[in-house]
Each structure stands twice: as C-alpha cells, then as structure tokens.
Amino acid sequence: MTTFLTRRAALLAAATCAATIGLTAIAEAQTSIKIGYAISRTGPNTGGAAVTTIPNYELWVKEVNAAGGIKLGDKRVPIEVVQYDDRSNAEEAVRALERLINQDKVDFILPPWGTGLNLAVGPTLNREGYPHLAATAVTDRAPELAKRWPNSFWLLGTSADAAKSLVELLSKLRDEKKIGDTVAMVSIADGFGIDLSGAARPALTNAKFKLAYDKTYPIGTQDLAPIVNEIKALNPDVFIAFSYPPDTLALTEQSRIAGLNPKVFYTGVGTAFPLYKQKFGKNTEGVMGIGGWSGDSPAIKDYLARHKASAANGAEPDRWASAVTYASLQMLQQAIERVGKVDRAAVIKDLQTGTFDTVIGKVKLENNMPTRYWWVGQWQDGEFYGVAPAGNEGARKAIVPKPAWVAP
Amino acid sequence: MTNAILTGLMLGGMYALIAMGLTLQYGVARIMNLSYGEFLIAAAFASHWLFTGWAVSPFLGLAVVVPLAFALNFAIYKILLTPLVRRAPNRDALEVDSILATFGLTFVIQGSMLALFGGAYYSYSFLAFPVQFLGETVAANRLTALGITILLGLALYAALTRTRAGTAVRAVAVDPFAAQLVAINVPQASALTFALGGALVAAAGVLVSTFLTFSASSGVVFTMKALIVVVMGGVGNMLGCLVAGLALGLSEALVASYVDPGLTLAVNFALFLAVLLVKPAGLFGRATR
C-alpha cells in the first residue's frame, strides 16, 4: 500500500515537473499561434455561416500557413486551429468560447456568424480581453457596444445607417426625376427586418415618400404570392424588402412570375449571395440589395479568384460581408505582426489606432468602427457593384429604371 | 379573390402533400417519425443533384427518388424499428421509443447531408414561369405540385378504401390486435405502410424543391408543419390530412391578402387550437378509449 502511494506520488511529481517544463518551453519560444473559433455548422445559422464566414476563415488560415505563418518578430509561426460547432445557439457559443479560452488556451478567437451570436459572445470576449472583430453583425447598438467593450470592433455598421443610405439614394433618384414617390415595403418579423424597417419608416416619411404598403411577414413563410400580388396592384415606383435569404429568393421569383417590375427593386440578405446570381441569371440585372463591393478593384478581383480556388465546389463569396470578414482577418494578422508577440491588449490597441491594408481598401477605424460601408449594391452585368453611399471609392451609378424581367 | 383562393389552394395542397406520409407512418405504423422533415430535405437534395448535375427533370427524378425512398424506409423499418415494435408493451411505449429513435436518426441524416452538401442554401429554377389559370397568373411549378398532390391524394384514398390491401391497412390503423384475428399480417402491413409514407415524403421533397429554397438544416420546419396538419386532420386519416392542409393554406392566403401577412402564423395556430378544442382527436379522428 505504501509503495503504491509513493509510486503515485512520484508519478504525480514527475507529471507536474513535465508540465512546468512544458510551460516554460512555451513561454520561451512561441512555436505556433493557436486560433480558435466556434461557428454554426448546424442549426438555422448554418446557411449564412457556410457562405460568408467558414470559407473565409479556411482561406485565410490556408494562405497564412502557406506563406510560413504569422510573423512574430523576425520569424514566422504557423496557425493552429481549434474549432467547435455552436449549433446556432447562444448558450452553446458562449460555452464553446469558454472552453477555447480556459481549456484549449487559444491565443486569439475569431467571432461567430450573425448579429445575435456576436452580441451573445461579446461579454465573454470582453471579460477575457480577447479582440472581437464582429464582421457579420449589423446592429444599431454598435457605437454604444464599442464604447462599453473597447475590445470589440463592429465592421458591418448599423441598420439606421443602412436605411439612411438607401433613402438618400432614392431621394437623389427622385430629384433626377427617375422615380416617383410611392414606396412599397415588406419586412420579415425578425431581428434584421424589424431593425431595418424601423429605421427606414421615419427616414422615408421625412424624405416625403409615400408608403403605399408597409407590412411584415413571419419567419418561415412559404408562399409570398399574396404580398407580391397586392403590391403589384398598387403599382409602386420602389419595392423594398428587408428579407432573409429564402424569402429574398421567393420574393424575386414571385415578382418575376406576377410581373411586378418597379423602377427600383430592392431585396435584403441573400441578394448579394452567389446563389442569387446562379438562380436568376440575366434576371438579376438592375436588382438592388443590401451590401455590395467595389467589383472593379483589382484587390477584390484577386480575392474573388482566390476564394473560388480555395472554397469547396469553387463557391464564390457573397458580395457583402464576405470581403469584410476576410479584411477583418487581414487586420488581425497585421495587428499581431506589428505588435510582434501574443499580447492581446497591445493587439487591441493597434486595431483601435492603426491603419490596415485590406481587400476592401485602406481601413482606419474610428471609435472601433470603419468610416465607410457599402449599403446598397446593384447587380450589373453579372456583378454586384456598390452603388451607395455614392461618395465611396468605386461606387457605380445605379441603373434606374430596372430592366424588365425576361423569361429564364 | 380568385387569386387569394388559388394561392391558398396551392399552399394548402403543399401542406397536405407534406403531411400525407406522416399520417400513414404515425397513424398506421405507429411510428412518430421526428426525422420526417430530414427525409423530405434529403429528397429535395437528390432532386437538386439530379437536375443540376445530370439535367434530369424533377418529374423523371420522382421515378428515381420515390422507389429508392420506399426501399430505404422499408429497410429502416425492418432493421431499426422492428426491434422497438417487438419490445414495446403497448402503443404509448412504442410512441416514446420511436420518438427517441427517430430523433437520433434526424442527426444521422442531417449530418450526412451537411457532409455531402455543406450548410449553404440551395435552390434551382424549374418550371419557374407564369401560367394563366382561371384568369389568374400563377407559377407553373406550384400549380404542377398542386396537380400531383391531388392525383396522389385521390390514388391513395382510392387504394385505402377500394382495395383489399388498403382495407387491411385501415384495419391495422383502427386496432392492430383485432386485425391479427382476421388474418392480417400486421408487421408486414406496418412495414409497407411506413415505407409508403417514406415514398410520399420523398415525392413531397422533390416537388417542394422546385419552388422553395432549402438547406441541410431546414427539415424541422417541415416536420412541424406536417405534425400540425396530421394532428388537426386526425391521425391516420387521409381525408383529414387533405382538409386540414387546405384549411391552413386557405386561411393563410386569405389573411395575408385581406388582413395582414404578419398574422398568418397567428391564424394558423388559432385554427389549430379551435379544432383541438372542439374535436380533440382532430377533424376526422376517432376518440381513443
């Protein structure tokens, strides 16, 4: 019995020694940078995460490691990835992050997909002092959150801004006598639709537009024909839908079938997806939607080609948050390299103050948010170009009126 | 008005189509199949794959997918579910066991689809052009789906009420113990009915994929809808399934057109509750003793 105890004690001592040696070894020479993320691989968020987030994380890790890794001082260390499925569930996302931090001891964390999950993991990342580069969250509380959590960066902007840009574009088109002033608006009765229609409603009324139709529909509605038919009877100049991907496709399809062809046709999330182009082909011409990018910029063209080469089945990125997500990873890498070691507080500081060279151009954050965004894009000749705000570099002129639908 | 009713009929037809398979599986084979929606999505993926990869029209796709689903579901019943049926002392126990088993099956099917197709949304265009019907413009693919639903519903109704095998199936639905006394092979009838339900849901998946956007994780939506229709119509009753589906579709379309599209869900559930309050066993269901 005594020998057994002694043996166990000896083993324990040996193990402790080994662990201590291991720890000092890590502290002396960083041989890799451990990056962790929890992403929605199952559940309702999968559709968004699979298009916008996962391919960019994978592309970035592949490219950085192919180049030898992230530069720390005068040597490069490869990225080591630890990842979990958050099952599209806020509690699960927080739990996975805590595991990444406490058990896997990762050096940096990449954020989950979507507004809801980014809001959910914000407090944890703030408490533990990890930089939080939210590239797929649109929320009106972004400026307030950036102040409360100085480690968080809100790269996709606020819904009030989105609505404001859209209404500015419409006002300009009306001044140019290209459109009249009747607007029909539908929105999904869920976070995104409620936020955006809530911001657009007063903006439209203040700009003296007539809201001829303003209704919501529940998430998961499987037939939008009644809405489209009623709007067609009202014959508006502008059609606005703050919709989710399945409804964006259904509304477009139904409008084509019913022959609803207003001068401005604008749909929500999903318009910028490659699937939209794939499904509607020539009929995308002139369709506006949320997002957009500078499709003529060489950096974007290069990014598109690399994304296609890297993603499964040659998938293209979406034309809104994909490039922003990739840019956020470039920013993280540049910040780490400028700091030269895994010092999260210094990296956060650098993200707040530095200037970054990314696929979406030079980025310099103010109050933890970018100063320019693409809010309205338009499909022109098979590419989804940013058209508003018009002051952005690379902004295209909007094609109005939208050409008539053609038979597929 | 015609337009709203037509839209409602097409939507209701789709609901009925989705629910027909479940009412057979639940009503006759006594398997509360929670992975029902996943089977529907799997068929939708199969149709998508055949159409985009091999240019096989979804109608021809039906001829491939439906028999395949029949065989697969027959195998699932024989291999996975028969031990549960044997072990269960009574109907309630079988229901609980089958819920747990098929809940697990949900993850297997969903996981395989995620591995094969990824999590992104899928959609393709087939018969996506307008047609004039009763003076209204409607989508050809939805109208075709309604037509096929009516054909399937009538064929099934005729088979259940006019044939010997159909009568046997109904007898099993009413009382599996008494059915044995009149020389009906209950295990065999249950297996075939479960497989038939699987074939129907595959047909629904193929038809639905021509006009709805789907992803590997959207199966649960269809399971829920089918469950509501089945419970509302009366478990195991074909006619109830059709009536309940159409009632839900029509109410949804009328409310969306004349009141507010935001209230469609509320009206759906109000109708569901009202039916359950007045007839707890569903529109055409028999009260259990």
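Each form is matched to the other, and the largest set of C-alpha atoms that superpose within 1.5 Å is called the rigid core. Residue numbers count along the first chain shown, from 1. Computed from a predicted structure; not experimentally measured. First, how it differs from the form predicted on its own.
- Between the rigid parts that turn between these two forms, the hinge residue, out of 135, 373, 117, 239, is 373.
- Hinge motion between these two forms is captured by two rigid parts, the smaller swinging by 11° against the larger on C-alpha superposition.
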Given for the second form:
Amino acid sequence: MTTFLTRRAALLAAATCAATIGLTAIAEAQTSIKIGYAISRTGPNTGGAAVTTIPNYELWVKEVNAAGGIKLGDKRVPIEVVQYDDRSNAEEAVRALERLINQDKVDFILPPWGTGLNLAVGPTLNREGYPHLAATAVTDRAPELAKRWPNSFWLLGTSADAAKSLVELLSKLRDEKKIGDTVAMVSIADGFGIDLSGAARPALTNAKFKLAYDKTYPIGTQDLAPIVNEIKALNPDVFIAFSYPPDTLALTEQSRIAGLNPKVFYTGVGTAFPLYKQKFGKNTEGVMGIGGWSGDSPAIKDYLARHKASAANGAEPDRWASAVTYASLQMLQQAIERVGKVDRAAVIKDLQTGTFDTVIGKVKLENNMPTRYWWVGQWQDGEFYGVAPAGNEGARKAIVPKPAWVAP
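Could the form predicted on its own be shown next, to go alongside the form predicted in complex with its partner chain?
Left out here are the partners and the other molecules; the chain alone remains.
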C-alpha cells in the first residue's frame, strides 16, 4: 500500500511538473501576440472611427510595445497588428474578420466602430471564441446579447438607460421651471438612432413630455435644413438628435444659421468630439450630447495628454467612448497577463469576473456590462463634462437655458 501511494504521489508530482513545464514552454514559444481589427477608414463611419477608435488602438499598441510588450509568464512579447478597412459596411466587416481568423490566424480581435457593425460581427466573434469588447455600441439588446454571446462585453450600455438618464434630467429641469414640456426629436435610420429613439419615445411619453416632432433620416443625408426649419417653426423647449458625427455637425450648423436655439439642445455621436469644439468654438457652450467624462480626474487628464502627444497633429480624444475604448484595451491586456498565455476562453472568463484598473477608474463587469456610465454631457468652458447621471463622481450641474448662438 505504501509503495502504491508513493508511486501515485510521484506520478502526480511528475504530471504537475510536466504541466508547469508545458505552460512555460508555451509562453516561451510565443514571440508576439497577433492582434487584428477591421475598421472604417472609408465610408460614412470614417469620422467616428478616426476620432474614437483608431487613435486609441494605435496609442495602446505604441505604449504596450514601448514597455516591452504584453507579459506572458516571465517575459514580455510585442503586439503585432493586422488590419483591414471594413468600408463602413457590415458584410465587408464580417469578411474581414473571417480573413483575420482563418488566414492571418490572429490571437485576438479588436472590434469595429459603431453599434451597427458591432452587431454585425458579433455572431462571428462568438462562433470563433474571440473576446468581443464592444466599446462603441449602444443597444437595448446588450443584456440579451451578453447572455447569448458570453464572449461579448457591452461597455456603453443600453439605449433604455441612455433615454432614462436624459429624460430624468429633462424632468428635473422642468420641475425647476427651466424648461417646458415640448420636445422635437430626430434620429438616424441606423442601429444607434433606431435603438435610442425607440427607447426615448416611451420614456418621454411616460414623463408627460409632448413629442411635437419625431422623424428619422437615412444615413448619409446631406441636406438637413428642411428638418431644422420644420422644428424651428414649432419652437420646442427641447431638441434631441440621435445622430452620427456628420449629421451632428450639420444639424448644429444649420440650427445656428436658422436660429433654432431651444433651452436644451442635445445632439448624438460627435458632440463630444474635439472637432465639434474646433468647428463651433464659443457656440459649443451649453450644448448637450450623449456621453461625457470626468474632466477633472487626474487619470483622465493624464490620458488626454498622452493621447495628444501620440496622435497626429496633437489630436484630442472624444469625451465619451474614446476613454472607454482605451479602458477596454487595458482590460484586455490585464486579462491576458493574468492568464499568462494566449488562451481566449480563459481571457474571456477573466474579463467576466476580474477587476481592472483603467483610465475611467476601477471596472468590474456585472453580466458582461459596466455598472456606471455617462449618458449626458455638456460643453462648459471648453470642456465636455458629464452632467448625468447626477450621482456619478465628477458630475457637473447642467447650464440651462443654453446661451444664444453667436456669430462665428
């Protein structure tokens, strides 16, 4: 009996030693981590990808490689990048990912820009077992998708939460007699606009707001003047646009020209972009939009400085999904390093359960989603501060009514 136990213990010890040696050998054999992505370098999504996604992917790779790479076991290995243009097209995005997986054999894949494309590539990333850190997608399907695709992480939250936070702010302003109850709403006929407007309609109705105007417009619409002129004639207290960057800029410019200046002027993706501040200057004051950040946070200030130092022409990040995108990359790196090897299933598990130190603070996901978001930001004194939810650390008080437009 003693001989048997001794032999069994020896075999177990040998097996444990072999496993340890095997893991070490795997880590030593890995000379780089190949990371791929397909991103919109052409087409209507170019503006969003160029501001929010591409600079953060490039900054992260640059900083990680400058520090010696990602730590696997006792050594660091550099990141090797393979990338394609998805042409702002869902079918092209899926084809590009399949190419990254089957031909380029990448270890990890970073997501595309925008709600629509993240929804399009979700099935492929799930089927192939790649972590999907969707940092630029807002959809009410997020909780359902996180269950259906447990490899997916929806870091910007749901349309319902975004609409709820906006309507709660509007209700508070109405209670304070700062606004009335008439609302004009427009939305882009894409995943983002469809989801957000779909969530906002019942939220506004339940809060007893009067939706005096509610129209959608196709992606790529060039002339938004008719919409702005129709809304101006209604003289609403609140203007809401669930828009993408090109139309966010066009709606703001046309509103300035037409003199549409409601007490609350809220636009969608692009409001938090540095280009918005550059284009409209003093006319940004009081403009609200989706997103925001804790502009006084030391971590955010440091991230802003590093981004400007790295990006072409000292470009700044946007004040919403840029920091979330960079935080998602920090989470991926920390998960890989804790696992200690390229094991996508183990990395997904760590993302589901771990706690991460990021530029937006400590992040611990619940059901593959964060627990804190910025839903409404406002330009105040040249910075786009988060104003809602009001309970978030660093939240500013909203300036209402919005100041009048001034001559450029």
